[in-house]
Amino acid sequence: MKPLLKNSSILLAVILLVALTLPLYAGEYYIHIGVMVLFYAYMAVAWNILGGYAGQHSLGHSLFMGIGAYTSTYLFSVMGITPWLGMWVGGALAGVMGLFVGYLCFRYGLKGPYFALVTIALAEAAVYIATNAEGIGGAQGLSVAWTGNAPEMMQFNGKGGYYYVILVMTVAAIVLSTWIIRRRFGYQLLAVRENEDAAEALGVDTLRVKVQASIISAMLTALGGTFFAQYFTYINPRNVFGEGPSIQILLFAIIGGLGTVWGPVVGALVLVPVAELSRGWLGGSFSGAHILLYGTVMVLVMLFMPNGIVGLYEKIRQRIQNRNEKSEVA
């Protein structure tokens, strides 16, 4: 047991060292891959609070991503308000929407596939509304006004600045996720996920718990939407409200391990580099290669690692611990 823990600590320290120093030695392309790993890790951690801890699988989380992206971009490009402030305005609006969606669904007992279908429908409705709203660019979307190297406006020459912004956001999301799961609220979320009727019998206000999880998850996702807009400097209804971001976020959480702190991070760390590299190497001759890759990995994980990569690690760790305990008794 101790060697395994020691090796895990060493591995984590190496990963942190590589993450902190990546922009110092890597080229722009590999820094971009690092940014994408951290971005999707952050978004999957945000989704995991509702989908993993509480067991309410939203398939339309791009709704909140789009709210954050459009709010901060509009405030910045039209009104000149820095995205550092606009992201919190977008987060607040997404939190209100999370409250609305959560209360509307959970108050009337929608769960499982019914909740998933409602979230998909709302995200698609947002695509339609944004496409027909000329005040926010309509189908053409919005471009982020470039002001040069201006950290106060969340704009940087090169990708290194963006890398450290999303690194801080991801670390903060992981810390918050860890804090939640170790508090009473976290235990209530897990109780709701495992058996909602039993949780209610024990005095847990399941409606309140699920709505709170929806609000927190929505706000965090909206903050990620602001980063997405600033990094790519362009958004349109489909690339922020569409089904693509929602499915990717969900896949990373499932493949890494639902309901675990590190599962979403591991899922993004494993899948994003392979997908980005395959897109770069095969994109010209094999369009959609990364989508095929996602599907293949998803099938393999569901067949051989139903609890995700982190779940497999925990299973192996438990087996080693049990074997060591038996050896000590003998």
The other form holds:
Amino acid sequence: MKPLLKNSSILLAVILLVALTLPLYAGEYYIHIGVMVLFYAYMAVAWNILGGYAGQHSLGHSLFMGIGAYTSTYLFSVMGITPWLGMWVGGALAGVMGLFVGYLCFRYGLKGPYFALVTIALAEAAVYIATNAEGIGGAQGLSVAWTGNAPEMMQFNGKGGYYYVILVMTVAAIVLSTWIIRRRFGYQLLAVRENEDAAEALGVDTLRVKVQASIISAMLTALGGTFFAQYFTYINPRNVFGEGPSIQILLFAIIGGLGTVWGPVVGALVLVPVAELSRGWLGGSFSGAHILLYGTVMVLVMLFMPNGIVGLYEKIRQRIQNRNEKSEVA
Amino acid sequence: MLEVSKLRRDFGGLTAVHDLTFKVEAGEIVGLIGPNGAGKTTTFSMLAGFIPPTSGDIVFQGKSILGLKPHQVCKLGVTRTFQIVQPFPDMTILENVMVGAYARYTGTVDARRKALEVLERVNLAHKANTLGKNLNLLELKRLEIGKALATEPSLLLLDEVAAGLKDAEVDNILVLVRQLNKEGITFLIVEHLMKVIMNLSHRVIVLDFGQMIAQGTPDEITKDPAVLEAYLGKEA
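Now the other one: the form predicted together with its partner chain, given that the block above is the form predicted alone.
Okay, now the whole complex, with that chain kicking things off.
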């Protein structure tokens, strides 16, 4: 056990060091890939708190992303309020929405596919509401007004600034997610996922912990929505409320390993570069080939690693540990 | 300690439990028996807050627990186990039991200490780091008791903890329950195995078609004509 722990903390330190220094030597294109990896890792970690830990698979997390993106962008572009503040307003609104969705579904015992369907429906409803709300740009969407290199407005010349913003957000989300899973709340979420009746019989207020997970997950996702808007400087109903981001977020969590701290991060770390690089390399010569490659990688992971990449790693680790124990006995 | 009065549960047109009235005193081990479909598990589910009764009342330590959810009933000191074992399959045994311990302890250090203590009691300490899905049936039955014990119940509802076990294993469970009872835990036990009921129970309640047809000491019960009829049918 011991040396393994040591190895993994060294590995972690190396990854963090690479992550911290990437913008110093990488070109803009690679920094962009770094931003995308971190952004999706962040979103997947946020999704994982409800979807992975508590086992309630939301297929409509774009609802919260959109609330975050639209709130901060509206406050910034129309009223001049900095996104640094606006993101928390969006987070609070999304938190209220998370409470509403969570309570509505879990109070009436919606589970599995039924919960998933409700989340899809609500996100889709948000697309149509935003499309028809002229006050927030309607189908045209909103552009984030450019104010020059203004860190106080979460705007930067070049991609390096954005990179560090999302790096801090991702590290913070991982820390929060780790903290949660090591305490009572985390154990109770896992128990709900594993067996709700048994959890309830052992004194777990299953409704309460599920709603709490929904609120936390929604708030974090909304903060990511603000970052998305600032980075791409343009949002419309389809690209923040639509099914695209919903599906992508949960793919990374599932491929990486559902319900583990590192699964969502690993998923994004492996898949986002595959997607981005293959688009860069193949997109010009064989159009569509990159999607084919991306799909193939995903199918392979699903087939050979049903518990995700981290799940496979855990399995191998257990096997080695078992073998060591056996050889110690012998 | 527990007073059940006129407890009734209808499923559509079927009355699973019919105006059931009984008491459990502190320190007792009470057996609840009856043929299949007599309403034993339904009674358990109502006592633990999983199914709302159609009518009647359940009073625990002087207060009605009617309408409370299972987790609230558990906090008051009534914990049930399940006839079909319900482990948390992808959590370790230690973590499984910690979930129960968290009902009493908010801190992880305290919950872990409590859980380790319980694992010693139910002979699973050596399996602490095994996943729930990797246990055999005896271990699962022990885990089921362990999880419930960790919630520090004053009344423990055991639903067929011995079913499916070998003789020697059943004896293990008997010893454990008797010990726990000496330490002050009151038991209400549903069981098909007469060996368990006859060995453990201070008092036995017999249900048939949702109604109590007899109660008394194990000896009295085995001689009761109504009980014999329910189990063996009418004499020709």
